[in-house]
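One chain comes next, on its own, written as structure tokens: the form predicted alone.
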Amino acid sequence: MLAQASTTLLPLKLYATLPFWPLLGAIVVGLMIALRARAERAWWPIVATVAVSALLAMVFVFDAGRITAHESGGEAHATAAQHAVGETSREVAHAGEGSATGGEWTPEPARVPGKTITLFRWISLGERTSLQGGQWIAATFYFDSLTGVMIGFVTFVSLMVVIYSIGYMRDHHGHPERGYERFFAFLGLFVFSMATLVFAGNFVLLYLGWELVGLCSYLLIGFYYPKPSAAAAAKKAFIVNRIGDFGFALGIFSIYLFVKPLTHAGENPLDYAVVFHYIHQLAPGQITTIGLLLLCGALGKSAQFPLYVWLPDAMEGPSPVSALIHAATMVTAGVYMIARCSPIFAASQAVLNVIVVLGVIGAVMAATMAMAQFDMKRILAYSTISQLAYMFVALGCGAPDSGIFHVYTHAFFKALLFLGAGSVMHQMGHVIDLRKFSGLGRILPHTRNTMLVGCLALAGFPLLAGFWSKDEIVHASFQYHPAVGVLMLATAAMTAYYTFRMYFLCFHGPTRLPDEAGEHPHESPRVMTIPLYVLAVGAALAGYLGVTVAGGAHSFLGFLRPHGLLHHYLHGSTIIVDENAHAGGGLWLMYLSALLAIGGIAAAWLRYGTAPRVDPDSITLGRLWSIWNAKYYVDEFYDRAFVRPLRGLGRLCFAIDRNGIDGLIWVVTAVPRGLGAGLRLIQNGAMQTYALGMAIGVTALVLIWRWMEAAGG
């Protein structure tokens, strides 16, 4: 074992196995399907392997600080000799610190430590004469505190979702649903894909994990594929993400094109370490181009304006899938990618401004749309879009650590809320329309209690997880521009309002049940409620990992990375969040944010505390409420502006191919086909026909001979 392993609790190569355990579980389930094993046993390989990954991740979360602290004392860069043994210890040079002069930020390379392990190399981009000659695309994993926090909550929340699915994917008699084994195999593949994305140490492996996550989301959203709406939702998610991913791929190509001329022998122009080292040497236009193209991928994957339309329809998948997509995996990928590539984005203020503008639009739009919906899962879907937009605002305001903090806290309470909605749906015969039931708190007490914690955390109620991370983003947005801060506060108030509108309509008022619920609905089984309580603890307490004694969480992950190195790494932009933002005058924002959250809850109680059958907001707001309920007619606009014209273009191309290209080919082949048809008439096998043909032929020859003789004479 190399000496560097002694600085960590476990060897880095053991941590590097973390993504492959869920993949192993998926393979085992696949073998069980091939061997026709009993379906009800399909859950255990996935639960066991995801649990192993979660345990490794929990250790790594606290080991990441040791890794980065050890690396901060060295100056070593990756060398060819280190590549030869397949494991590299690299002090990554990032463009993360700069000097502000005259309001302009001048990027300078800042050394932020991390470790890279090269698992293997599989594609040569040059002549393999030596390690110094040619470039390689390699499977490399990168280890730092950002990796640790992301993989920590991804695996933990995924484990809770997998355990919950054991009960959810069964009917009321305890029998597995059709496709039970396939569902768990897809879950294992999903966790593997997201873990690969998080651990990736270069842009090629990042893109591979990126696309695998998209594939798994397609498979899981369309799990009930015989249902037309589910199949359509899966296709919509896949196609919309392809739009963003096309830009993302172009961004990676641009990185290679622009960075490669700057690299030296043995350096891969797609490795994070190399790209972040040379990014400050690129022209401003090149950096902006790369940033905007990478942003396209983030907008699609994290469902941000204008590519957010796939996420509400993704609710057609099973509720555990909704929790996995919205809380722990897919939609967090875009935020993670921007935070990981902060040296690139921080070097272009134009790109940061675009991120802020799109984030503000998405936060406000999604919050207003959520206020006028009745489907519980769709309300939570629009809430996810709004909260992700909050994270984008933090990224654009130069506070990526606050954005990652919100990703981390959001994972717990949003997974809790989706699983709670799934518990309601499971007991109400898959009905989740708030107009069809009320007063469920008496029937589902455990679901009600845990969802109350999740709703409070989402609303930003003081001292719960969501309060701390949301407060950091509000502070950062006010430092960026007061107008942005005001809009973030308004969004926070709306979030509290629509969250408890949903809660009161579901659990308060007289008990009303849909016909699909049966005669004796009851609380969900323990295999479903225990994960709810575990996530409820996280929704209440997870935020304290990022809170310092002085208040705030600007030093989030500082407990992993000594001396605030991550803060300097992530804050390489024009807007630097003040470490003392909570002191003095900044404290009033915290109080105001808390008052708005409480005020939103109180307003929801006044309007919906009795769970009225007629929505009072629809009467009060009138046409505005109708616009929100119709989701600003964005889907209809996209259908008319893009879908129908593209379908028409497709029909035109098909008609040209069928009538033009195929028609031309038919004309060209008509002559030999006609000759062949004529010859077939005389080739009928009758002797008299052949004799007649010979007689006609001889007669014709004689006549021709006589004509020629006469003409010559």
The other form holds:
Amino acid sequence: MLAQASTTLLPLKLYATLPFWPLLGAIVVGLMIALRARAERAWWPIVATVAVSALLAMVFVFDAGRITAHESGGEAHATAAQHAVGETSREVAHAGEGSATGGEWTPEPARVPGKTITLFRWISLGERTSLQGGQWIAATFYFDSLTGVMIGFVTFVSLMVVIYSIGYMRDHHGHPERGYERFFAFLGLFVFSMATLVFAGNFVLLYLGWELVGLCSYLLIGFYYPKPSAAAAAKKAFIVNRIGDFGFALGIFSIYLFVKPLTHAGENPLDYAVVFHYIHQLAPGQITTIGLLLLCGALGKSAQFPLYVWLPDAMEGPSPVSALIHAATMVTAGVYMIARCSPIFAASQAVLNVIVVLGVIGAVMAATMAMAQFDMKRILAYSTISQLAYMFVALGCGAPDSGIFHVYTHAFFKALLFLGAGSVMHQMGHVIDLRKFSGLGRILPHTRNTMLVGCLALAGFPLLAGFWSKDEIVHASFQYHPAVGVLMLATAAMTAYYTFRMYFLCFHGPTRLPDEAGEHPHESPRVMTIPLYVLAVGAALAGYLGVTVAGGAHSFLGFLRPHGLLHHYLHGSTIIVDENAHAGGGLWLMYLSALLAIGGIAAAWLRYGTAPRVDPDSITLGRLWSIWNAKYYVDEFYDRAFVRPLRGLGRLCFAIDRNGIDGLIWVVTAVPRGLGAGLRLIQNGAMQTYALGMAIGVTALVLIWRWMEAAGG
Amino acid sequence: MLAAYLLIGAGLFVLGLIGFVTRRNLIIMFLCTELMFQGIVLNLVAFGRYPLDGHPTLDGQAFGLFLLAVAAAEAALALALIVLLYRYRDTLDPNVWKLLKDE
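What would the structure be for the form predicted together with the partner chain, given that what you showed me was the form predicted alone?
Next comes the full complex, this chain leading.
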């Protein structure tokens, strides 16, 4: 039965084209720019190609589940059949070994249940002696159910964002902004990068996607590059990411260094399959080293403490870019990478503990900062950091499936919230400060409705997407340590509070408008509101892929039980779940977190329901609030501790270069220069001086000749 | 006898050289170059008449005639150049022409 199930709906080679469609779109738009086509049309190649990718991804989600279910089951049971079926894709020898032993299958802790597709040989490792003309790092794609989940929501959310951008990147008269076509080209490139990152089958290709994503974020955050703050934010994002990526690169190097001696000929020590197969043969110190270095990369890319500072500044980019970065194509990469490498991380409890501690710090810190901001998009940015920290806690607690579940639900409601905030911003003349407007619910009804769904989902309101995934993480964190669980619950309450503080300040109270909004602000065009509604449906219902409808004593409200389809789907991918993290009934916890979410919303309603002009919290909390408002002075601290010393070092190097090195060169050049200055006096242009010189020269030559002849005999 | 001819030749040449270097008139300077020519021609003719191996030939005189012809052609060219230069600057002083000087 399992062997039959392995036949996929579409050929795997077709899925392998998925990332390249948006790239094709980006190239077409690039050609349009080169040929000076009209800017208004620039959206269609990107929308069309991302739509193709999204459609492929929808089908792929089913096939990826089949592949994973078959491969992970097949390794235990039908080894021979699996060997026959897997011949097209099996480039790596790992499973071949398992089946060659003929039924003596020992449970490997690191299962590698996916299918690897080799696109082409990419980088030669330069060892011609080893096997068949040397070893190669191939461009490989790796398909399993984790890939399926990621690529599914990434392409879907990207499609919604791209459609929304058609309307967003225009002014009120429908004329495209300057750089409209450039924007779409970058969006296509961004989706391509993220899809490559998700599909990558080895660490080198993963790193390529990783860096491409960083590049695209730089290009898009700095989209309004004439604005100094946007240019600075782009640089900040790129440089902070670079710090993380440096660690990530070192992690990949150490994988190569440590795993290489264990591999047999023909095995690439950078393939996921090979690494996960041999990871348990490494020394604990080696695993910890690899884990910490990889984590370093994830901290930068996923904007976690202490490398989160770039994310709030990244709000300088256009709102669809924020939505894309926060929901689909950038910050999820770190979570995905850790989940993908969970065989590595699960092997080192020390690294897991570090992840939990950093996650808890990030979650609480970002949530408190979010409570004291007025920039709508910044509130959402801090909320993203906080939610990503939730996912990190889940990863650290040994429940990466819950982390991936939260990434998936979070993508819907966070994209929705950013696009909603963008809609507000678009109609308010690019003003996003909550102090400058209120009561927009009457002017922007569609935005208000969809934002309400998004806010409820983010707040963890019962039965919406965020509730299910967040509750699982809280549950896992209680299994890890009660203190972590309590902090997670507190963060959940704060999340509900700041989300609805933002919502009430924006949409409730008396209608106030900024001057920039113009005379008659109105609802955004349908090309923007329809993606909002689609995402709102996702934000409401996405969570039901992770719950089971079942009655009984352990069910929420008597008929819903956590741990659903999604978890079964992910089961068998590279994700390693600590079963203890899910053990025990957490029903009281679900009711408690539901209560906290509703309580947070109610508290926000009491304090901000009328959208007061003066923030009541700033009066009540006083000094604490101003620390939150100043973001714990972390930016200032980094400025003092790192930026200024480094700038000083730069000045020192510059001075040494200017005075020391250049001075040395000046001295060296002074010799010919002085000689030249002396000889230049002789060349005075007077014909008679030259004649005299010639005469003296000839006489001298004759005399020397005579003297030499006399001396030489 | 050879030494006397050579001394006169050398004297003509040195007189011409001194004149060329010291005078401030292009035509005089040109005449001085002619003087140096004649010193050289005298040397050639003297070596032809009193060769070191003792067998006189006409080679020296042939070279002398040849040089005179060349000098005549050169005189025509040089005088034309001097006229042109004079037209540019209204003077025959060679020191107004210092275009080869390094600035």
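Numbering follows the first chain given and starts at 1. Nothing here was measured: the structure is a model prediction, and the numbers come from that model. Think of the rigid core as the biggest set of C-alphas that the two forms share within 1.5 Å after superposition.
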>> If you split the chain into two rigid parts that turn against each other between these two forms, which option among L681, L35, R623, V614 sits at the hinge?
In response: L681
> Treating the chain as two rigid parts, what angle does the smaller turn through between these two forms, in degrees?
Replying inline: 36
